[in-house]
Amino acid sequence: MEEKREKYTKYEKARIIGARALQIAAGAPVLIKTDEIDPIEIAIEEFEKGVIPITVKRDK
């Protein structure tokens, strides 16, 4: 059976906190409880927890 999570490369996990803090900063409800303020620093707490819900396509 495969694993759930999967390790991500430095370029995915960029792109998935930036476009977080993108959505964030537009207005999204945040999915954490958190004291911060910055979008950037809530994405990363988001995905340190695991519970940001974008998925990553890649080829075969």
Second form
Amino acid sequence: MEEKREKYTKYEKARIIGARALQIAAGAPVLIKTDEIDPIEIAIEEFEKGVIPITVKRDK
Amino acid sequence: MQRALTAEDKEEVVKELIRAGIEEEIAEQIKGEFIPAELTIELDELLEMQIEEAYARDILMVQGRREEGEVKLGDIELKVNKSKLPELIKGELRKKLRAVRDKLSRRKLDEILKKVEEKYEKAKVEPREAVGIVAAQSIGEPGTQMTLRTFHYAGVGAIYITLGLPRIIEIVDARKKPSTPAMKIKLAGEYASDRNKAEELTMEIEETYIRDIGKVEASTEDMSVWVSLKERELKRRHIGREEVEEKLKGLGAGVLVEATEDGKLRIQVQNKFYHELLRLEEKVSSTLVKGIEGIKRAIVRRDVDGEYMLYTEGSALKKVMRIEGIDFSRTTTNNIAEIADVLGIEAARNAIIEEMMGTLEEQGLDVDPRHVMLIADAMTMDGEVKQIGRHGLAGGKASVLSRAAFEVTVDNLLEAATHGETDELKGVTENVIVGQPIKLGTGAIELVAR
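In place of the form predicted on its own, the structure of the form predicted in complex with its partner chain is requested.
Then the entire complex follows, led off by the chain already shown.
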């Protein structure tokens, strides 16, 4: 997953991690190997690795 | 990055230098002093930089030098110019770096620049940040620490200027006239260096009425107004008797003025009515003989650069503009409406920022200028100076709910209802009221699946 990652603002980052954590908490398959059990921590790790299948819609 | 400097390159640099306003002779001389090695930065980049004239030469001198040894002026110029900072910060940084040049090494210089760039990046706001609220809080909190007293000693002679919270309120309310109008007038040429000349100007602009230079009496005996001028005042203010007579004759058609041998002036009333006499007396005593209407007092002070300048009580920007000996481009008033009128809206925006920052600083409060700039922008963005409150910014909002939430709720709702207004629910306030997420911060972000 070494594609060129977009630069997110802190608000975008928070929103993406939040949405992903909700998915994980609801039982979505986790996309990385991790020892974490807290959905938010897992989502953060996924975000840092750039594997979350969510982006933001920009330029309105 | 490194490239040998060819003859064409030199030619081009010299051409660019001439274009930048450097004399041809000097430019040619610089060409001769090029170090024949290589360019440490690309030529295009060099040509694009805004190099201060005095340092153009230094830049060329450090070209091709190895990365060691003492820091030259050219190094500072070059490295600061290469950094990703805005011009204003670059300028300030250059000045500061030049002052400590002998204590710098090139490594330290790089380090400093890196730190400054880092700090600058950190100070930027991210998109969707609630800057308005942050600005409001950042001015509101220091506001609680400000004095509530209306008048404050301004530190210049005996001129009093409204400061502290009352002044901030005045600015934000966009009053037509401040409670204490005042000007700072800079002088040009020898007026700035000669105290006597500056004092003369004081007399030139201070408003002088007949009542200031003499006694005005109405006599029922001969139904005329008598003016006895005070010799001392006339001399001090450089006013001739004829001048006064001239002014009085200009009062109106049929006004009879005659000078008696004891130095008094007699002005006759046309109709021999008592109230006519009183009216004439009032008219005579408030006739402007000299100076600018509105400038109640002017005093000479020396500024930090040792230049003489004038501080005035009262303000009349337009008229002061025409006085000889004044450097108008550096003359200001604290009357923002007047600035908007005479110099335009951008100048008014600047004046709002200067005045607010000035009052805050005077109270020892350190507020980031960007908050104040945002307020000034909001007040002036429509081309006229608008106040913040219900007759300006808040009252002009498109949303009914937003207006109703601010002040006079019922009036606003009633007015909107009678006109059948619609609320588009686009702003922040409206959405808070109806309980929806607001378009700010995380609330403004739309997610899409990748």
